[in-house]
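Next up: just one chain, as structure tokens, the form predicted on its own.
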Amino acid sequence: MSGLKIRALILTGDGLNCETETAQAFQMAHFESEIRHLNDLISEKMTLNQLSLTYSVIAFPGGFSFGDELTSGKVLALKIQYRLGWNLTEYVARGGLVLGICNGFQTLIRMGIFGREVSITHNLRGHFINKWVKVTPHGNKCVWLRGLGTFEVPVRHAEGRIILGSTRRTEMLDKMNHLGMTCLKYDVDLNGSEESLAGLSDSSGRIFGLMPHPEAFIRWTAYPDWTSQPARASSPGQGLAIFENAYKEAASAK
């Protein structure tokens, strides 16, 4: 399987700053990673058709795009929508996969990928959270999380509280649960997020966004207490499985 050349596009520019770690995670999962500045893609006028033919995955990494002006991810979402015009739902319908991490997830939310009444705002206690947390996948729809149980990853965000703006909140949540969209939850109430949500997928299970940083735990030695289990020093970190699942899915389509 590792002989297949499957390409992942990782966006950078405008304050995104986790592109290198994200590209490395895809590389460790056997992808050919390519980091591209958003302005270059705009200059080249890369169409959705070109994107689909060239890349099996597009990743929106973490960072602080545009300094989180007008709420996190908002300006970047507008730039992608109006300067590139990419329809990510159509992209995944053609076999593509999409990943948004932290600021990338916020951007996907601002683009309306998970529904117009799904939003994200400041953590309930109003401060930046930087710690390791346990998260658990729910349902089996999200292709990025297949076969995963509870795992640990770091979080670092000030605006990670997922909220539903509908007056018919219960009905909306039931629908999202039924569609498998509420696919990743914290094991504790970390930031006041609805249902302790740490991530969401679209109804196809191919677009996945999450606030934790799986790209920051692709090696066991990144874990704070790794020296208590030195025999595992050469082992992969638990976040790598997410990228390996993407490779399996993309390879099956080749």
Contents of the next structure:
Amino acid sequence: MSGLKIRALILTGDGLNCETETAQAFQMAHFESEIRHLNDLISEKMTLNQLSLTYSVIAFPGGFSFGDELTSGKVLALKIQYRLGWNLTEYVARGGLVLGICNGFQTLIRMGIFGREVSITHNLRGHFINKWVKVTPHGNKCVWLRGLGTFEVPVRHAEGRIILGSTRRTEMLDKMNHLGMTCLKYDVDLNGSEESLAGLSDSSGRIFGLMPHPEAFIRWTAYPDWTSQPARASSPGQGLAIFENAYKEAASAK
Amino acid sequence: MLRFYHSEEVDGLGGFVLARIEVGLRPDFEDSVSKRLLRRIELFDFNLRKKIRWARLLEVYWLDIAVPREELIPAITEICWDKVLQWVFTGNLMPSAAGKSGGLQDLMQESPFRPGKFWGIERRFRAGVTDNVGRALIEAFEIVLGRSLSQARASSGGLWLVEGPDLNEDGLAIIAREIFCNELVETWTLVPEELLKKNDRFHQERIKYDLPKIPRQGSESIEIFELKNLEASALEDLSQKKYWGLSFIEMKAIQEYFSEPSEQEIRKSKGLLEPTDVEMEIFSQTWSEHYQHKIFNSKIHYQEKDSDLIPRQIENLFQSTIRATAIEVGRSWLLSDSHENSGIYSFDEEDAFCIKVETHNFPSALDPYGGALTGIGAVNRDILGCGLGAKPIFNFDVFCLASSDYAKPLPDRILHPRRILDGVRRGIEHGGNKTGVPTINGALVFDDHYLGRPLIYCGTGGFMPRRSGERSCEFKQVLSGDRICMVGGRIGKDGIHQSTLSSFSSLALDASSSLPAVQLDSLTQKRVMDFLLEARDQGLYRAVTNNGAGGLSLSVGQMARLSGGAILDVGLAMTKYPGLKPFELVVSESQERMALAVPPEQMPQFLLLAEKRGVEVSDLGEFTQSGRLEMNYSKQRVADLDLKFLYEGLPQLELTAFWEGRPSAPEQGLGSAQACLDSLIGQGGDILLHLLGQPNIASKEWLIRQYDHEVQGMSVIKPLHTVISGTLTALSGPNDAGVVKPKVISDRGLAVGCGIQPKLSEIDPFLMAQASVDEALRNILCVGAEYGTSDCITALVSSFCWPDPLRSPQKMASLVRACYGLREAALALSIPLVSGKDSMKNDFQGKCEGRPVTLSILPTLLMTAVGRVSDIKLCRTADFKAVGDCIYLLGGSQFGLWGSELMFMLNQKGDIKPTIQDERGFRTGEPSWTLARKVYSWIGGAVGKLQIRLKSLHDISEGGLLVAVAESLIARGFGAALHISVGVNGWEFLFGEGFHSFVATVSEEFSKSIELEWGELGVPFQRLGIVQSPPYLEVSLVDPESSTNLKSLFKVDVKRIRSAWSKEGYWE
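Return one more block: the form predicted together with its partner chain, after the form predicted on its own shown previously.
Time for the whole complex; same chain goes first.
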């Protein structure tokens, strides 16, 4: 096993802006992180096959792709679908893992990863919010959340209200609960999100998207009350576990 | 055949269709954006808000995409319509998901008020302004259709559907103008219910009419000015008429320059005779107050009554004060000390940092949202253009505004302060959040002197490697032969004369020939930022600078000085549309543009990378060593100026300044010592609660949380400390300064904090400047910056906003005094002043209720302190951490009430009338720099070793000591028992403001040893009390001799403190 590099691909370009800290989080969890510009992958015509062979993880980081115009994540989703044509479900079926954070999560939603009946829109209070919240994993399907209890992370978004198609809402919710897709919830109602959902996974549990920023809590000194426990200043933050879970999973597959 | 198709495409008939698309949330989902708009109306006019019973917002897109209908419809469905979320209305173009009729009446049917009275307010962009949604639409269609759509047009707008039987056209017009639209960049129409139900607005001819037009094409010719025969008054008139902002003396110097025989000979050989409009515009920009800081560089005859601390003859105010301080203090870590850009300071062996503060007062007065948005964009680009280019790693913002409940009549064209705040808040949010730069610090100052001109300070810190390949990153270099490249957004008519206009005090400008409002395309800016940093690391360019104020004239001009000349063809610059005059190309300041010097051998790679990153490059010409700035337009010479004269020929201003001395201190309310103490009993708690709710003190959490203060993952000390565990609702209190950790592998940090004390300007600007320096430094010391150590890095940035000092010798004297106060403080503390900014014309002249008024701001100096933190693990916050901890007053204890927040409050609120006693009369806090150095050296780690035992540290500023203690209790909810000694002037001690003072806590076990260390080092301290578990702030009187409690003065519940401080829900 030693010497075997497990690579994580972190996308950037077109207004994404959390690529550096996301790469750092994967790095801290022992991945080899590579930040790649979307346009370079397009001009190289990176196929799903190459992608699977090279990277164990694809991460869609946070940011404001295309300035959030035409609904958040929309144009980036179109660009990935039309210019790269990656089938992410196929990618995870081959053993890959996918993470979408904030704008990356919105992009996954727009790509239809969590089904055609799921969407996301403006917070109920109608404005951007940067705040630390408690979130709790639900079910045990999501690979990324294995073994995690309640943890704290910051949210930084204006469009985090997850919506289910109103005509089939109950049916959809039952199905998603059954499949273990409703995997992460806020402890309080933050933004009017359906069932206080903070994140979703696909039915395989390998594609995970969430509005909060786990990459913003990989060191204890990022916590807004860390100075009351300075003895822990060198400790990692609670968000790191998510990336470590991915490493365990990816390493076991190698 | 091709030609036929082309004309069809333009007409939007035949095979191709034009589309109008309206999308809105399905009625099942709450429309939170409408809710927000309604809230803004409520804050603006409560009665108007009550008239709207129901509202839904729809996005509107107008498309002219020349593709066949069968391709267009699926593409629209894919791009514009989220079926889970939205309903779409397109007239007859495509089927709607809505109910029976497929029109807006389906949405009205879902309103609880049926049949109601509905209206639509439609907004769309004015021709020629930036439309980010329109740009995104075209990119999206290119992606989906798989081809380039260079001829396509798309624009965006909004349709707000509102219902209310009492709404009428007048009320709706107010809503449209004041809330829904920004009339500088948008127009609006009211649509009555009958028309909303019809499909007229989807007709091809109508869409064609609604699609954006290219602004009326002007002639591309140049204008010639026969300066040589003009008399003095005619010269001045010409300058006025053309908005050049050049004085008679300056015009005269330019006239003489053009008539010199040697110059005429050169010009003749280039086919030029009399000065062109391009040349005069270049002079206007290069000699602007904005660029040349003419007032700051003036020669001054200074006089004052009593003292001669300040010289009577000042050769150059800036050189004698600010610049001289940087030189005298001098530090090896100052890598570059350019005042115009930012200075560059070493962070460690590998990296350097820089910091810059800009103001955007004039644009924000006109258009708060756009002004602040572009302010943050511009200062980000200044950092990007610093040295070889630095990455913006944090923003900080300070706004000075009139009070948000200002109720007196507003002068014409002046926006209500609340609207300004709402606009600038959104501007900073979009400017910072969307480009991924965290907003880590800031301040809000409310004072009605800012009614005529709000102050909008935008600051940015940057980080860069010290070397890139062979090159040292702190220096710019330009060689003859390097290509002149402009990258980023295209040039339009927006932003012409922006910086020169800011020198005019009237807002009633003739804007017919240009659009002074500037907008930011944050996506383009982000792409440019990413691209430039990548190009820097690949060594693809030699120099870069922001193409900001003054446009190409200044960005190319300044770089040309490095090589010794430039020749360019401005006609090669990419434009948004044809028809721009040469002078407009040269001075347009619109956003997202940078200018670069690219070595010719690197051009192919440079262009290739730009293309890959979706960034446009205009190759305009080359740098030379001709000594001249030469500009062509389509091969015709339009400007040819001597660089040396252009940059050094400006005549120095000579001004007089007269200081009358401080006004006399207020005397009302003076009473006996006993009366003073008695008046505190019972009342002290109420005074504290009132103070905590004062706008200058109250929580800014509602604002802070709308800014991303954590992106980039570096944050260590955020604007607020927050206690989450154990409570469902996290509670937050204020921090003194922000700290970031710029490097993954290093535990070093950077602290940034602000000091701003404009109220003291009314007493003495000298004192005001000293207080601002002291406050800024104390703020960063609180969080853990070093001071006084051998390798400490601390720098001060000064940003002056002044009422026009040319108006009177008194106003000029206030500037002189502030500069000398600043110099004294910086020298005494041995901290270099490293870069700065000034804005000198912050007056408003206009009319209020038909009468002429002149409004001037308080002389305002924002000091920003930036300091390195050697180990972020030792950073501190202000909150009291544990029950039983000892509370200390550390440092200065001489507080004054004159100029304090308490006095300000008492002047506003007639209902509180405390007795304030002091035989000497009212006083101000005064600095003692010797004491300051002792205190700061200890806190900053230069002497002693127990500073690591400080569990909290908070500076005493607005509101005084008691407010500082209260703020430290808010988040965690502990209480505190404080004692005042008999004989202390209670009002001054609890509510007075002064210098060098902090509230600190230390755990009981270390209190003895730390007191011993303070004693040995001469650090003044006073034990105030302890942190207690009962949630009350209690103040009692003690006998210092016997340490016995004599009586309780007052007691306040911490819950009441918290609710007084956090007026949550007031704004949003």
